[in-house]
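This document starts with one chain, in the form predicted on its own, laid out as structure tokens.
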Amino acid sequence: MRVPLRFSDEVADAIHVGRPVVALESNVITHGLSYPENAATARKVERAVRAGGSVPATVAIDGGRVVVGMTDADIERFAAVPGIPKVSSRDMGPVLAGGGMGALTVASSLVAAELAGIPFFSSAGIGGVHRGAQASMDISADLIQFTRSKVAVVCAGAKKILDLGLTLEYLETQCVPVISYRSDDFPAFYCRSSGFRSPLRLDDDDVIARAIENHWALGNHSGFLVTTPVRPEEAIGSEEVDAAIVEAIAAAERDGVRGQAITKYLMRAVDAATEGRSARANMAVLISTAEVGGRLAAAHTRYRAEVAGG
């Protein structure tokens, strides 16, 4: 059995001739901004893959196939249409089988890439270690789902939520690379750097793609995280967002917010410390974040085929 996908005649057209493509995540569009600017940022994302030098392939489930390459009605209709369920790699088939709609996340939308065919992805952040995950055994599927789909990742790091010590060290674990790009740290979403240094930096997109290539020809089944931080400009300090995480971390477990649900709340209460400012370097992160992502597809793509001709 085949899952059924529905490709857009734009991506499947870059896919039959070879040009670069990055596949997106449609979970930003149903789950984070409010309408109409969830719909405006997810187009925005898409034209800074264009500019990259990519084709755009934000991915989805909708009628029982993985849509690969959302149209502008798409994007429209999953912004307007309340209630769409977030989907991770553990729930597709469940909801592919169902017939209805869903939002992708990082996890399974690394799942629909490689399943389309298309070995690169962007996203603003990626899930990690939680903290207090000694005891709460809270873990994203990201990381474990980083083991299983042979797609490079261009992210801005992890969110300021997260363990991001511990999720460096799964990461290892699971010997998952991280290259930071033309930065030393490993940043934090919309912070510039997390306090941990990277475990390498490259500067140069041919050489990021060589080692991609390298990573796959080595044998591993596996992803390839590159991180590039948020412009100076778009930034929010760390020491401003640890310390509303510290009395939302607080709040959380006086009101008893647990499981998925903490992401959220802590999002939100990072956002109204920062009196929004917050979101809007979410939006920020989300574009830059995808226009390199096109860039690094492009150069990969010139180097596969560099090795294809000899």
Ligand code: PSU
Contents of the next structure:
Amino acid sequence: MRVPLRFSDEVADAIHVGRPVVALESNVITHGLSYPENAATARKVERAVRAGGSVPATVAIDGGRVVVGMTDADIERFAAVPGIPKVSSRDMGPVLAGGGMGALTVASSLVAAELAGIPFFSSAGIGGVHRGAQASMDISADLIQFTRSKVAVVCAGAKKILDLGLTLEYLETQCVPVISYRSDDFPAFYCRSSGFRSPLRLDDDDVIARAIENHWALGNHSGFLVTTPVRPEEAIGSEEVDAAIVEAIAAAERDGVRGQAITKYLMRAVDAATEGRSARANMAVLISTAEVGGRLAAAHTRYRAEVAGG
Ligand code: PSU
Ligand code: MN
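Could I see the form predicted in complex with this ligand next, after the form predicted on its own?
So here's everything in the complex, that chain up top.
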């Protein structure tokens, strides 16, 4: 059988004629922000992909089908309806079979993008290795999916609720390239730096496009991470979030929060503790990442056309 896909007209047309498309996750709508900021932000993120020169395709599950390119009405419904489940890669089969709605994480969005024939995805924050994973074994399925889906991922790193040093180690072990775009450090969402240097820096869009195609031409059926940091004027200082994170992790332990629920719990707690500052930075990094995603996808499409043209 084939998984039924439901394309928006615009995305179907873009794929058909070979225009660049960037897939976007829907978990950030249902589990990242609150209504109505979530709906407004999802639309701004889509606009940013367009500003970068690509067509946005926000992906979700609805009525037993994978939605590729949510309409405005879809975004409004996903933003407003409470209790839509967070769906990672392993949850897709059951949720499709159940016929309900599902919000896709980075991992499941990559599955959707590959099925749809979209080689680019963008999201400000990816999952990673959790702090204390040596004991909890909590490693986001996002990292495992990077080793399976042939989709390039543009992101601003991940929030410092995670152990970003171990996250980088994991990506190295699994042969997932990590390139920092116009920056030396691996970023940490609304912080410019995680404190870790990136394995490699590249500044040129066309070189990045060639690097991605070469990675795939070498026979790697896997992802390729490109990070882009939040703009300096919108960034939050590490000191500001570090204390809030330690506090949030202690509170999660007290409340017995584990597994699937921990990521949202920690992100909400840190956002609440750094209030005001983080709300603005949150929005800014979502938008700037999407714009870079749009730009790099466009460069990648140009390069593919060049190669095909001989
Ligand atoms: N922002 C982050 N980290 C995240 C997320 C957002 O800085 O992890 C969201 C994304 O949707 C991501 C998901 O795919 O959480 C990962 O959840 P888990 O850690 O349960 O795999
Ligand atoms: Mn987990």
